[in-house]
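Given as structure tokens, the chain that follows is alone and in the form predicted on its own.
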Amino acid sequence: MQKTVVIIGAGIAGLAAAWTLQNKSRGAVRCLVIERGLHPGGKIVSERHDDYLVERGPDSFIVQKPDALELCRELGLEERLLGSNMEKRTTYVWSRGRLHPLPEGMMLVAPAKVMPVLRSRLLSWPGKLRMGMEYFIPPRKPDAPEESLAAFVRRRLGQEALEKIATPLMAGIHAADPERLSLQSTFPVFLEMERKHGGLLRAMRSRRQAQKKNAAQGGRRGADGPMFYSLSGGLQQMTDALAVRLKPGTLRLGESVETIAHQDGRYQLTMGDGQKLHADAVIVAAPAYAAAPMVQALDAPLAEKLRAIRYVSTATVSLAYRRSEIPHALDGYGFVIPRTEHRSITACSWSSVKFRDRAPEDRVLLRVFLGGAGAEHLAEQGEAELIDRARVELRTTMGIAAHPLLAVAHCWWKANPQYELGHAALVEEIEHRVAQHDGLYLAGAAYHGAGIPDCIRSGKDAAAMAAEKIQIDRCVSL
């Protein structure tokens, strides 16, 4: 008898899960993917606007985790990848009035090399030297409590540079509160160098000499490729094309699940309009807030540690500009804020610099960034008080004067999860109720990683699990 796995929510977790299971089931299984809104594909939404391609959500996924590049690769969509610009890498920082290169080498807060550290106008000499001081400074026992990105940067490079790099750089991309932010579930590369070699100046020397001889014999020096991969026509080419490979019926938008319970052995979900479906096997990618109520009556303590995982409202503002209004050298991939600079914004990503083919050739397309941890309230505003803060922002920052040839705003309201001190054991609490429920499985941003790659590996495990339980089933049945 054909069996049946409902997955909750048509993101790129969930429809990873489902083009997953489709490819393992061979027929075997009947999948549905329900999705509350009108579109899959969640928070990658590519919009075509004339000559300009704007991505409201994610532009890019790193290719330092496979599973983004894999499946692109498996669909087909090869041809399209799209690395980013090799030649203008540079980021920048705003500080005291104006934008600072990033030191060259910087592997987010570590230096690999020490004269573009001295030569930076960003730091302070008294900065400079307390970063230098990382080599002489023990690390921490095994036992330790767990340490917050602020703690760790503070006690290993000291406050400047916690300030000026690690908030704008690593928080950042958490939009999270450095002084919250968990740097075990968010940067363990960095507890690893502590751990590994004694600290991070001393684990990017060892790095640079293992390149050196890795050179010496005839191999690569380093890392010589893109570092983000995009798709020529915008990264919605991805989740189309998931949902278009998926069998006819298996996606159902507009639809909701209300309360998930069991019923003789399966699951009974109840959805928005009073239906009720019967599973097998229920997948939830759905945000962990979103998940809670579902899973209350089964399971009230589940709901309870589900709604522990704290959630923050960004928002994007997509300008586009003629070259010649912007005065500024656009020789990188854009610039992020500290905190202590008290700007309305958090970064801007320069995005035709980035990549190609997002503009006319004499025309600049920019991207801000605002809201996060502690700064929701300028993310929840409507779309002209959004468009008139970046402009705002970009005519102090970047000189940018004129009045912008496009411009798209959109508030992403409680999507990102914050990874705060506790993280890992709260996940894994989580994961052990989970488990008490057999056939029940949890995917997405919330857990594991909240980039795409990340987001890609849940659902491909949450499927690999789920059609491991069924073949178990089928195996007894017979």
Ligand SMILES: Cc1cc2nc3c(=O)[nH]c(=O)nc-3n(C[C@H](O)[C@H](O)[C@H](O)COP(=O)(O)OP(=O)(O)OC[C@H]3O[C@@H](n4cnc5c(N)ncnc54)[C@H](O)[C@@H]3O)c2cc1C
Second form
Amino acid sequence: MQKTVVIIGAGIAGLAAAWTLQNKSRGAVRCLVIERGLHPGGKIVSERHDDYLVERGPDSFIVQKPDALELCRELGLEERLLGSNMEKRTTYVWSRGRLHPLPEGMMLVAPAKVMPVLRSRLLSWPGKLRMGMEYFIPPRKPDAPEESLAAFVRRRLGQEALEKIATPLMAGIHAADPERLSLQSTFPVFLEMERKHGGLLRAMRSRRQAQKKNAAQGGRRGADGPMFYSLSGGLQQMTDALAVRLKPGTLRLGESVETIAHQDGRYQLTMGDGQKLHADAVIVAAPAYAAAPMVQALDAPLAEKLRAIRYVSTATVSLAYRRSEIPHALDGYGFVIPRTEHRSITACSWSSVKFRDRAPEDRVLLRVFLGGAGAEHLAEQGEAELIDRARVELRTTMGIAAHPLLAVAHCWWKANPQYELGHAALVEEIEHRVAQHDGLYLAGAAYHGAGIPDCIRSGKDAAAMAAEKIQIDRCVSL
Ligand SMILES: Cc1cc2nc3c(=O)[nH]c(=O)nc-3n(C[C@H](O)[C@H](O)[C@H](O)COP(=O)(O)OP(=O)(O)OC[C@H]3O[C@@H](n4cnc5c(N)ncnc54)[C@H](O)[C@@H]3O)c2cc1C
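Take the protein just shown as the form predicted on its own and give its structure as the form predicted in complex with this ligand.
Expanding to the full complex; the earlier chain stays at the top.
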């Protein structure tokens, strides 16, 4: 008899799970994807507005983690892959009334070269000196308690590097409070640099030496391709391609799952309209706070732990202008704003500089970010308020006084999971409880990384586990 796997949520994690399951089971498994919304893709939403391409949610994925790039190739989207601009890569930081370029060669907060940091007008001389002292700070003991991003950066590089670089750039990616953000769960590479080399400056020095040695031996000079990729028609081409390739009848839009229960060795799902669905395995790829009520009756402690993963709201505002209306050289990906500057936006991406074909030749498309931990009220507003606020801030930071040719705003309510101190232990407890329910799996941004490649990996892993369980069940019943 054909087995059924139900996947809850058609974001990138759920779709990647369905695609993997379809490929792995070769028709032996009936797969259903239940999505509450009317479109597949979850937070991935790309829209054409005349000649502009607006991303309401994510605008790119990193290539350092290969799953997104691999998936695009698997889906035949190779020719549509679009690398980020390699010539204009500067990131600016707003500080003391102007935009300062981030010193060249920074790996987020870790400087690769001394001279650009010394020349930078972003940091004060005491701040630069304190960063340089990092070289002499001994590593922490391996069994020391978990540290927040703020504690780690303050200890190694000082308060100024924390305020002006780490908080807007690193905590900004997660829309998080740096004092609560777990370094281990978000940027483990920096912990590894400390453990392996004794510090960040030492690690960067040995990296440079390895690159030089490699170049002298005729090898490539390391990461010299684009760091970010998108698709020519926007990231939604990836989720659309997944949805189209699923077998007819797999994707059920506009339906929601309310509860999951055990019944006669299978799962019984109760839908929003009272309908019942039966499944041999279930992959919950909805946000953790949406998964919690589904499993409340099945496993109350699991539901409680899922609720403990906090989410915050953010918003994006895309604005288009004539190039001539923007006084800045626009020679980079955009700018970030430290919290200490007390402005009401957190960053601005220069979308049409970062990726080509996002706006006509003589126009510019910008994307402003608002909200995040401690500033959610600034994101949870109507479209008109978000646009007004973004325009006021762009006038101050970039000197743009013109009326925008296009303005599109979107509030992402409780969209960003917070990987706070203790996140790894909490996820371990969640997974331990989930493992008590044979055939139940979790996937998505809440657990092992919120970036698109991480979400794809989580979907694929959950699908592989579900396929294995079904295979075992089949062998047992033979
Ligand atoms: C503004 C913004 C910008 C971002 N930028 C980037 C970026 O540039 N690069 C990057 O890598 N990442 C970025 N991210 C993060 C990334 O977009 C997300 O982490 C990822 O898309 C989440 O995918 P997911 O499948 O886990 O969840 P989602 O996309 O949230 O999908 C979950 C789905 O479950 C559905 N659902 C919920 N409850 C139910 C229910 N009861 N029944 C049925 N369906 C249900 C929802 O409707 C939703 O469609 C950004 C996020 C935001 C908010």
